[in-house]
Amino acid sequence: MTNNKLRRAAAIVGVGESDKFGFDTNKTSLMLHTEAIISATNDAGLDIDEIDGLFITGGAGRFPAIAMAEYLGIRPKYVDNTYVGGAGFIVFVNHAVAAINAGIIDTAVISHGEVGHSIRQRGNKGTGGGFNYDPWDPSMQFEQIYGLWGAPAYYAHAMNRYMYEFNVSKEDFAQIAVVAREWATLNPKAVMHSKETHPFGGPIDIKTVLDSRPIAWPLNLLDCCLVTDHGGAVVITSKDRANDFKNIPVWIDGSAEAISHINMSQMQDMTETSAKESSKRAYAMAGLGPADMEMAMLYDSFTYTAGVTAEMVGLAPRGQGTDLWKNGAASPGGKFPINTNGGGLSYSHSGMYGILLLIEAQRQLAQKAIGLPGRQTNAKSAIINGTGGPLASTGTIIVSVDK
């Protein structure tokens, strides 16, 4: 075990959704977040005038931390907008440990709000609009020239090279997305539920995965996340308080994050991610070790994402990240559970997926994962890794209850 300062300097003690999520919620980014913020501190028992830390990015105009904190009329202390892509909130839990040890403060909220989907009937045609890049960025002179641009994109590069690399198939990853869908037919929330919730909802098999739409080869529509409208936060508190709110501390053991790149053309492996950075010394400041974990959170934004940071953060050997989610090991009543609420993939996913992972693991953990039978976890550890940008930055923490 170590004695590394940093670990359970802090409690995850609160989760929280928008009243509503999915697609054309008619809801603006901030409502998102004022929603989520509400549902979390509402679940902690915390007033909003005790957050003394905000950490928010994207969804809440230009300087996003300050104009939530106007929204709700609060002043805290202090703010964060660190913007590195769907990993970000993995970052911020780091970020937020690191504050409350030094005392900066003692409780701190982290949100998300986005409109991934109606941003699309709101005048925008994706959640990212169009940039004005200097000519001189590699972006501009080794990739976008040549056509390479958006995320599906990218990551099927990415895929491309490790399926030739490791001899994984279509159908390999496909597995991914039909376990996710069977965590979502467990969970009323999830968007793909039933044909109730989506027409296209309700349960796949490999084959419906591989015979839907191509999007950028070797990905089809399924092994992409969904896009949608969804606000999240989390609240976080030091050690002293964590026992003075409603839900059982989840402990953040340990937690770390890691950069590469942000352009494609720069990385110098593209089979592999920072999380195997990030998961390392977040493995250290625990003193626990993939083998300790009973259960994952992996940023699904696509289906090689998952398969991929299986192995980086040391739940499966290179080339094998994929065999975790065969013969039913990943599904429900699998000897180790992944992405329970259904996923990126089958969930939810508004653009910046990584709150909804904190969420997850502190509802199984705290043994509040409502549902059908079967989606509650016995899970006493997780492991969560958020990816952001085009593979380019990794948040991992772990966290556990007191058994």
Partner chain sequence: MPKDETSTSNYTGPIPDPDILTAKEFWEGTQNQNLVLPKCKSCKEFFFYPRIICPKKGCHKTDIIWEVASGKGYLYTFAIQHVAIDGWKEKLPFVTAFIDTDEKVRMLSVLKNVDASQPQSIIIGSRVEVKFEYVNDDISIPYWEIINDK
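Could you give the coordinates for the form predicted together with its partner chain, as opposed to the form predicted on its own above?
Below: the lone chain, stripped of partners and molecules.
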């Protein structure tokens, strides 16, 4: 299925983050959202009152988009709360492209704010907007009774099956965390940039990863993303308005989403994600293929997620995803940079990370990646893939700038 009329129907024209992120921000999720939206709209040169589409999936109570609109004091004519986990922000790009192309809206803001770290300190007391789960829900009744704690408990099963099928080792995956940290050491904003930013920050090696405490074998602590506070926002506008803003347009050449399951027992092959389908559709819309990509932002909730996703989006043959990170290929100065901000593993990850993939891709392509020498790449195109839930949902975006 090709949909070439959507190619370059919209562009990313502004990005921003909360004033502070990481640990102990002393902010609420609504504050993080707001700071990010102020920052992104300033970056673009957009008046907050001009936001006519608002795309929010979490961190703003049970009615996130309207709650955030109310908080800002705006009344957008299009709202979207699609909840597919951390892939949501990539999926929102797909939805925003559709709404813009349909002529319903001109300018969309996708935003996120989440106190992933602070909530553990403050506790999840009160009514806080949490959903009321039905104890008769299949997941409550047939999966959660077995003691599994959070995402690592589930992802570990998929990683183990993958290691078994393809004879890939924990060392192979650990290398992904090592390279993420290399990028973080060039990025002063990364949570794990250095000993100054975090007691355990700064360079690591494979042994550091393997020696970190086990969370859910085969996943060790350093195979797992950070859990931080973070706000991020992205401004997307129509082709017609794309040159009206302060940044060069980062064109959305391709966008697509795909889902496969929510209960992991329903995931037929745990070594495959729906990124295979979302990337196929996104490439088709773009009229491009993996060989045309010059860098990648691959959601690294876990080392496994990034490794398997590299295969799903066609960057590596089956069973060889982790090879992309070897011999400096994905590292600063390498031939195919991956996760140039330091990733969810070493930059920041509040629980739902997808917005930060978009922000970093825009910064790289617009030549606005600030940091130590080597952090800014020369990439003119990028593939962005987000994975949400227990490998449940994916979104793929292909972006580029005019050469």
